[in-house]
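Presented below, as structure tokens, is a lone chain in the form predicted on its own.
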Amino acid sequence: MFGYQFLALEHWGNAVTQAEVAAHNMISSQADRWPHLAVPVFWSTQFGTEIKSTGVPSVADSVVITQGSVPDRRFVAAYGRQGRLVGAVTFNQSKWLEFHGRQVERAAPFPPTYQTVDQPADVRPVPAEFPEAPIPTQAATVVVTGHDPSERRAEFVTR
């Protein structure tokens, strides 16, 4: 979903989420075992903001407001890679985030075609301007081969 890469998603939702995974793959035969696949979600609540985010939005090269309005702290900012939706964060807008994680699951297109309530009257993608990360997050570094989890593989790719 996100360039084959190795995330490090750290919150509690993820490691419960990991372990539902390894959990049933311990008991499952072969035939019924599960990927790990699941679209990363996080919150916070931040100085009475409640900030909750779904998908990847630190690998986007665009933003858009969709919903509500920044001078308000009340609104949904949807991130785009390269023409896909890649994940949003909502502000004081949480009853939002799993219809935008559905979205970020089917790779919907980015900017979005979706009409919402309250949208903003100018719906503009701008660019999300991310830090160069220290590490590589922007292009896949490790491929992960074989579609029968007993033989997937991780393998280095050099540049």
The other form holds:
Amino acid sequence: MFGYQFLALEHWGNAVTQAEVAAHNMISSQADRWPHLAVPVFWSTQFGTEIKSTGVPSVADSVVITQGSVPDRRFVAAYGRQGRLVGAVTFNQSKWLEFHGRQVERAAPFPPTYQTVDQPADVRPVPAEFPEAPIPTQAATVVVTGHDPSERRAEFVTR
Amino acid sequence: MVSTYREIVELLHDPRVSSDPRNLTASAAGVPEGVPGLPASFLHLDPPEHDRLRRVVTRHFRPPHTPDRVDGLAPELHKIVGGLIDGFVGRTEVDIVDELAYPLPVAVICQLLGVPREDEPRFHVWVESLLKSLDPDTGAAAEVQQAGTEMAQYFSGLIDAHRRAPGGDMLSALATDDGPEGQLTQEQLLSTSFLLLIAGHETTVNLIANGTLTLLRHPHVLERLRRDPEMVFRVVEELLRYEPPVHFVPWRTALDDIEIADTTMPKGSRIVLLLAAGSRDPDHVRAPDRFDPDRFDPDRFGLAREGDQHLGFGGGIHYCFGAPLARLEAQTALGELARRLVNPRLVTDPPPYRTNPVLRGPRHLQVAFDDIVPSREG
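The form predicted in complex with its partner chain is what I need now, so please give it after the form predicted on its own.
Let's see the whole complex now, leading with the same chain.
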């Protein structure tokens, strides 16, 4: 979902969600165990501005303002990577965050093409310009193994 | 038409859903709008206009800027409820709708907006006429128009008077607002006043009347409430889930094709959110058709869980603006009814209902009792 990168999520909300899943799995039989698949969320209030984030914006290559206005300090920014939504950040617009979290879960196309309330006149993505990851990992792909036609297999690798 | 909890919550938070009736296509039109001749109130607007209007009004109603608006009304509210129930003394039967549920919210809104006491009777007549616009049966268009015009004139005068000599009320605060986002125009002030009046009125009437009815149908809960007044907080939450005043929201529009629950709602179609059905969704709450205030008891079930939430006040950016006031009015009225009515019982069950399907509640609610316990003050 996020370029198959290993992620360290350093918000306490993630620790709580992981703990809930871990506690459930500790007391459940193997068939009833859950995978930890929560989409990351964090929030912070900075100088009166309520900032919330869903997904992993920092892996994005592009960003676009989908609702509101940056000069007014009230907006939704959607982050995309290779044509798919990977995250969204809201500034004083947190009521819309859940929606974008669900869009991330569905790997929705980026940039979004749907119509919403409070849409800016110019919905055009710009480069996100995040600094390169300090320890680059390779993107996931499929490798072909085996020599004999009966042994040839496509195998999914994440690194 | 959406009736399940999860899908309703999704749509309440979906930016592809508009609350502006102007986005409805012609075939889906026929939805009640605001007061003729006035701009739309924030109930019928989308961001950014909705957000700005609501922020400006919130500044004078809620914390952090106005921390004690609702709390400050509590003593007066107690006094109004006490006075109305004092009026039952010497009788053995009253209509709870006409003698408590209806007059209480009008008196409170007058207090909130700074309408002088002596004008309340005039005000009452206009409100009753205006509320007919919500009722599909009456067809009283001329009367509604007339009441709207007269009340707009009255409010214009009141706003000017409050601007010259501001009091501690909300209308004075709005008329003299020095906030960062500027003042509302006179027209916006008028439509906002009307909205607070109408939305804050009929809904609370139904909450109190539905609450009285439900408690009388569950005498063991009423008896517990009499012995444990603190229980009223849980009772009102459960009422908002079990028998809410607003049964559905009929005027949302899809701004784009929206896929939900394996269905596509086409762009331009009208979306009806059945809030009351969502609050009774068996996938959301256990035993949804049971009236059980204990489901809101944090001591019984540990921390409040997501499964205990209800849609009584809607959700998303249009979450009920007056929720804290509605809660306070219902808690006060139902708490005092439980305390003061001796051996109360329903005269007719079911009572006659209003014809309005959106705002559901009894038209009259005859209640018989043996005696009235004196008010605390008296």
